[in-house]
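As C-alpha cells, one chain now follows by itself in the form predicted alone.
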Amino acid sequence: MTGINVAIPKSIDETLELLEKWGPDAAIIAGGTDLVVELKDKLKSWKALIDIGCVPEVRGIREADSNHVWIGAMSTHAEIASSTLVRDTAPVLANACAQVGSPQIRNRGTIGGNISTASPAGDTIPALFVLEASVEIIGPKGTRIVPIESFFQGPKKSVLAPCEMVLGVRIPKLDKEYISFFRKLGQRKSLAISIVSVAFVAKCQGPGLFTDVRVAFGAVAPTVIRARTVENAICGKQLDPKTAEYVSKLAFRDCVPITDVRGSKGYREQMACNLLYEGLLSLLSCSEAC
C-alpha cells in the first residue's frame, strides 16, 4: 500500500476533476471496508485514492419529495439503520443495514460503497431491489439516474464509467399497508459475508393476502436477482403455512448459484427456499393485524 497518492476533495466538482486526471488509475474511497482489504491483499492496485469523506453533496438522509427518500452515498449502514425516516418509509433497508458486518463495519461502511463494489452478496442490495430504488450517478457529462436492477452487470461489474461516481440512492416511500423482511445466512450469526440473503416487500390486503409482491435474493446469481416466479405465485393468492411452504420451494427456479468456499450450489438453493419460508411464516402472523 505504499506509493499511492491520496486526495481529499471538498466538492463534487473537485472530485470529478481528480477522476478525470487519474482515470482508471484512481479509486473512490468512502468507508474503505472493502477497498482497503483489496489493497492489503494485493487484489487491486491504484495510483491514486480519492477520499470523498469531506464532500457534502454525498452526505445526508432526507426526503427528496413527498414520495421519495434520498440517501447520500456516504451514509453509513449505522446511520441508515437508525434513521427514523428510513425505518418509517423503507424498513427493509434499515433491517438489512442493521445486519451488515460488525458494529465497526456498520459505522464505517457506506451504502455507496456497498453499491459500487457490486458484489452479489452485498447486504443492502436485495433491499434496494425490492424497494425499486434508483442510483444517482454523476460524471463529466452530468447526472444520470439508473434503476437499481440495471446498475449491476455481473460480479464486481456495474454501469459506472471510470470517471463516474455514485451520488446517492433515491427510494420510493412505502405506505403503511406494506409489510417486509430481510433475512441472511452466513457462516456465523454475525460478522460474515452472506451465503444467501432474501428481501421481501408486499402490500398487505388482509391475513395471508398480499399484492405488489417483490422478492429479491442475494449471493445466488452473478448479481442480486428479483424472484419473479415466487412473486407471481404469492401475489393475490391466499397464503397459509402449507401454501407458504409450496411457494418457497419455487425460489430455486430463479436462483443460479455457484459452489464456492462458503457454500455449494445445492446448499444455496435449499437455503434460499428455507429463508423465504421462515420470512413468510413470520409475515403470516403479522398480516393478521392488517
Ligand SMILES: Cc1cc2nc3c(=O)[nH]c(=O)nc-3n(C[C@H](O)[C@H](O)[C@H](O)COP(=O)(O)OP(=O)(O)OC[C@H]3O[C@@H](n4cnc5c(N)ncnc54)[C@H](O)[C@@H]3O)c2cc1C
Second form
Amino acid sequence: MTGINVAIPKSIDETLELLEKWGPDAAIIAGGTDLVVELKDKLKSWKALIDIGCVPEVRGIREADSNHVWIGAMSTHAEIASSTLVRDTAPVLANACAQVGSPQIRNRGTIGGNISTASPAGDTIPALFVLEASVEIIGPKGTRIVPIESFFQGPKKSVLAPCEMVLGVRIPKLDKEYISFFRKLGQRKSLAISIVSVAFVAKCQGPGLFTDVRVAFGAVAPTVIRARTVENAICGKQLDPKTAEYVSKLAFRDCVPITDVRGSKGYREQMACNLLYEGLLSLLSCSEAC
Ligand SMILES: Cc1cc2nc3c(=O)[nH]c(=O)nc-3n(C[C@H](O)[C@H](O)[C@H](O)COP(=O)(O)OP(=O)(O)OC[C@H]3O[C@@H](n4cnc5c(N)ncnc54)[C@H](O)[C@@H]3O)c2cc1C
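Form predicted in complex with this ligand structure, per the form predicted alone context:
Every chain and every other molecule in the complex is listed next, the one we just looked at coming first.
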C-alpha cells in the first residue's frame, strides 16, 4: 500500500474539492472494511484515499423531522444497532446492523460504506428497502435524494457519479403498529457474508393479518430486490402456519439467484423460501398481541 496519498478533510466542502481534484484516481475511505480488503488483494488501486472520519456533516443519527430519521453515512453498524431512535422507529435496520460481521467489523464498518459498495449481499440494504429509505447524495452540483430502490444498478454498481458521495440516509419512521424482522443465512454465525437475507415490514391488523407488507431479499439477484409477488400474497390475507408456508414458496418467483462460491442457485432459492417461512412463523406468534 506504499505510495498512496491520504487526505483527511475536515468538512464536506473540502471533501468535494478533493474528489474533484483527484477524480477516479481517488476513493473515499470510511471504515475501510471493504476497501482495505480490495487494496490488500490488489483488486483495485488508487493514487489517493480521502478519509471522511473527521467530516462532521456525515456523522450522527437524529430526527430529520417528525416523520423521518436521518443517519449520517459515517455511522457504524454498532452505533445504529444500539441507537434508541433507530430501535424504536426502524427496528429492522437496527436488527440488520446487529447481524453484520463481528464486533470489530460493526465498530468500523459504516452504513455509507455498506450502501456505496453496492453488494447484493450488503446486510443494511434489504432493511433500507423495506423501510423505503432514501439516499442523500452530495456532489459538485449540490444535494440530490435518490430512493434506495433506484440507487443500485447491478453488482457493485450504483448511481453515484465519480465526484459524488453519500451524505446519509433518510428513513420514514414506522409507528408502533408495524412489525418487522431481518434474517440472514451465512456459512457460519459471525463474520459471514449473507448467502441469502430477508427483511420484512408490515402493519399488523390482528393475529396473522398484515397490510402494507414489504419484503426484500438480499443476495438472490444482481441487486437487493423487493419481493412483490410475496407481498401481494400476504397483504390482507389471514395467515396461519399452512398459508405462511404457501406464500413463502412464492419467493421462488421473485428471486433470480446465481451460483457462486457461497452457494448454488438452487440452494439460495430454497433458503430464501425457508428464511421467509421461519420469519413469518415467528411473526405469527408476535402478532397474537396485535
Ligand atoms: C471480515 C468481514 C466480514 C464482513 N461481514 C459483513 C456482513 O456480515 N454483512 C455486510 O453487509 N458486510 C460485511 N462486510 C463488508 C463491510 O464490512 C461492510 O460493507 C461495511 O459496511 C463497509 O463499510 P466501511 O465503512 O468499512 O466501507 P469502506 O471499506 O471504507 O468503503 C467501501 C466502499 O464504499 C465507498 N464509500 C465509503 N463511504 C462512502 C461514502 N460516504 N460515499 C461514497 N462512497 C463511500 C468507498 O470508496 C469504498 O468503495 C464484512 C467485511 C469483512 C472484512
